[in-house]
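Coming up is one lone chain in structure tokens, specifically the form predicted alone.
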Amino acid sequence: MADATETDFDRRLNLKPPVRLTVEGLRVIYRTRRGPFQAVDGISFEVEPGTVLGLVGESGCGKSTVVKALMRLLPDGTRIEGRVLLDGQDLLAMDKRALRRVRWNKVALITQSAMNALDPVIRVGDQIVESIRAHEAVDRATAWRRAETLFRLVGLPAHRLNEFPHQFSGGMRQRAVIAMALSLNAGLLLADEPTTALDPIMQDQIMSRIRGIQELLHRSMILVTHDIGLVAENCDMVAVMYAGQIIEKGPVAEVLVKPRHPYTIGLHNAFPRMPEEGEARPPLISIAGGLPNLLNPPPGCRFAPRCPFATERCRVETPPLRELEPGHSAACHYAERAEDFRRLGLLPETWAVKEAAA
């Protein structure tokens, strides 16, 4: 196969459309010495072309496992069930050759640890060139010029391509990882905690850069984070995870302003926010307790042991994820009482009762 010219190569990349992702009943079960560990339990969601979905929840809830399952990067022996449709093609049913054609070309990953993602003994530019040439029949000079374009896009001087990862700051390494993920202009970007371990100013710069690129190139994106503020600023839709399940999902403005699940209400109250004019600064209220053991998950609602509004029904009957308003779903038996829950959830004593009982 003849190498493509730079002009043809760039034109072909620029013409790539965003993709539609549909996840149906995704389950991920790790094999451990103590038995099967169900890290993701039957979740379903969609990412419309050109939109950003925020996947949010506390550490250990299964967010990163979802992303790795989409890329099929989980350890050998892990059982994955369900369907992951990328423009109608099931990623979970593909053989290795077909999957190789999809990775980086249609779906790319921005990892949360830039230092671990880059080889310390190879120049950063060479790593980007290698990723391009592994999937496209272009010569080294064309791939290097593409790398220069990508560095300018993420705000890095092109001459830094000749340097090694240890010569970059943390923020620069993260930008280099973003450049690598964008190397083939994949239709879907998976951003797994892309601002982890960065200071707030650098976090804002990185996220502004990612969102700007997403809007410029009209890419679809999943942003995995525990930070509700990042979701509010950067996402169109949000899915809230708890203990391997999606417990609420819908438009960001609906879910974050009028949450219907007690866990989402608790997350909202635990995040710093500016007070309204004339009122005192709202207190930060933590949710007592921790995630349940998914080697032996409790019956009923998995949030019930930490929920101040739980009843006996919650402890024995699993609530389905049901649509309450167009596009807005929640898995709570008492979601219709959400307005009362939001009002009571603003009181620290509401959650302290549960803490005392834990």
Contents of the next structure:
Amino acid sequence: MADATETDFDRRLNLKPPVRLTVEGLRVIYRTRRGPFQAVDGISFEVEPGTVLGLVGESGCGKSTVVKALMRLLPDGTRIEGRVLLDGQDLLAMDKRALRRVRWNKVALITQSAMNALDPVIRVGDQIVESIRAHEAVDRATAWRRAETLFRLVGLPAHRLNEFPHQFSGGMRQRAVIAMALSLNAGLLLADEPTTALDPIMQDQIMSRIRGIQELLHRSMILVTHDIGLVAENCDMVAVMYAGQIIEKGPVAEVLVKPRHPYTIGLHNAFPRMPEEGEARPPLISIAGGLPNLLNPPPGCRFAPRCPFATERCRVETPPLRELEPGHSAACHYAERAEDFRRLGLLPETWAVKEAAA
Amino acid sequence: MRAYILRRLAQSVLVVLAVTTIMFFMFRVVPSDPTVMLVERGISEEARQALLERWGLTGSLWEQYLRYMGNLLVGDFGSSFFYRQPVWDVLLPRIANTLWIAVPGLLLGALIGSALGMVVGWARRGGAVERGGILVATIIRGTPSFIIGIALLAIFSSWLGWLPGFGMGDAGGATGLARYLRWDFLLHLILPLMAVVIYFLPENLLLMRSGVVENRTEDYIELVRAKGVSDARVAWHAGRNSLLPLITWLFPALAETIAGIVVIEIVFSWPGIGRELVLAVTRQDYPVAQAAFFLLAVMIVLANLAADLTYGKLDPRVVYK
Ligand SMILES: Nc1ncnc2c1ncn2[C@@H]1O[C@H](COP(=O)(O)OP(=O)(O)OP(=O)(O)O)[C@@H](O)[C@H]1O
Ligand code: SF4
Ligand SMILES: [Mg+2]
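Alt. form predicted in complex with the partner chain, vs. the form predicted alone above:
Below is the entire complex, every chain and molecule, led by the chain shown above.
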């Protein structure tokens, strides 16, 4: 935050290191009226300090559930298993006080800015001040000055801190939410679809703002999205989720260029991208069908009902997540045949057959 | 905003005028002659006429009405038939007596009620605190104020004998503020005050609870929790947002609550304006009854106005048009 008005308090916070996040065997089971619902089923991943992990997958696959589990924001009665290590400290094992200290200090949240992401009856500035003073013994004036610095950082005029959320446009509210997430310069930022509610131009503005801040502050970050394009532009690593499981993960350059899992291949085709020189514009192909019912998950590969390459084996035997190249894993029995899959996956017929069968 | 307040004030004046007019005619069309009670039997027709004139009961109904309204404009309510004193002299001390139970009673009821509502709203869904809180509050809310009063009388006055339950105690010749700063008065105050609190509390509790329950699943609450503030602070956010519906209910509800307080005054023989109003009606003491109704109407209208303005203060999204 190289800023003429930077205070000592800002400088001290700016020294915070980014966090290393290690998630081991995370399992989340919601209690529902119709029985336990396994929204997240034993996933593991790591976020290296100062890097950005993209978490992608279609609606309902459990992305937000993972994010909430990482801050223990899930509703009462939800079972969470596994370990969530922040620099080696297990967040899931903490008592309430320790948890409160870690929240916002080490992990902060950028939610999708629907109308009510901010308290509607409290001034935006006071909400930022509240987050600072919950953790730092500074007076209101100091906290307010920090809020002003943060507002400038996200491109909002400082005097608008005095306003209420309803006086902000959607884009401004999103910036305010980002400013608040940065209030203590937490070492890990969780951004859950930060631009979904915005129009495309505003989406671009907000994403480049986030990118700029990331370059400036070097936070560790998880970017949740269902837009593969955003992952390509913003992330170092990517984890693809399907029905509560991670089915492929690795460096963005690997996973997006040479996807190994048929679902990733399909997801890739479902998003518009610029054709390469001399190449025809690739058609948009969507994957027919929907997520399996997780109240009663089917055996075998969860993607099998929608997978064009599924065999009998897939319906019986669960494919483990296997490392295929250093740092790049996929959960498909036939990941070795990925090159064929990628070629076939480009053809609409490949997915259409399945559609007819479904 | 100024224009809005002016317009609302004008509306309020109209409402009060209408109420006053209706009251005036209502008392006159009751088929009984106030002079029967007012005027001693066997006095001469001349003397009777003089008395009627003195009480403003001569001339056509229409003339009487205009005279009454004219006097009202200069703050003259006339004289009480029963006490043979200016109405103001009768009502002022009664109003003070009522305020002693109404103001602290309503404040405590609203404060304790909304605080408890926050606790019940923030408690685990479906747990003992939530179920018990709702059950007790709903039962009390459905109880008429005279039952609450009589129950308190029966328990603390008749059975346990701890507290007096009739009147305001011995004045011991004291007047003015000194009248109220007596130990005996404070003892007499406890039960009727408790009745008002208990009567007013449940609605506050239930409204605050449902507001908090509604708000606790809002997105902003999740973000507040994520910030790592204390649980109490999170509940405060939910409560702060629930104040809005509470306030919109609160002030208009005062109208109904005033009716409840009238009954409580009667149960405890508390010499307030409500009890006086009822007595005046049975005594056909129209000047007092009309003045009491007039004052209540003013209070209710002001309460509504206050509700509107407070709402704007509490909810920044409200725009006055
Ligand atoms: N509180 C809850 N109780 C029961 N089930 C829930 C609860 N919250 C979410 N779910 C279910 O868990 C699954 C995963 O939800 P989640 O919100 O994590 O998905 P998501 O990947 O974030 O989707 P989206 O892209 O739509 O935000 C969904 O099937 C959802 O219906
Ligand atoms: S395991 Fe079988 S069904 Fe699952 S993705 Fe691979 S090929 Fe398709
Ligand atoms: Mg989500």
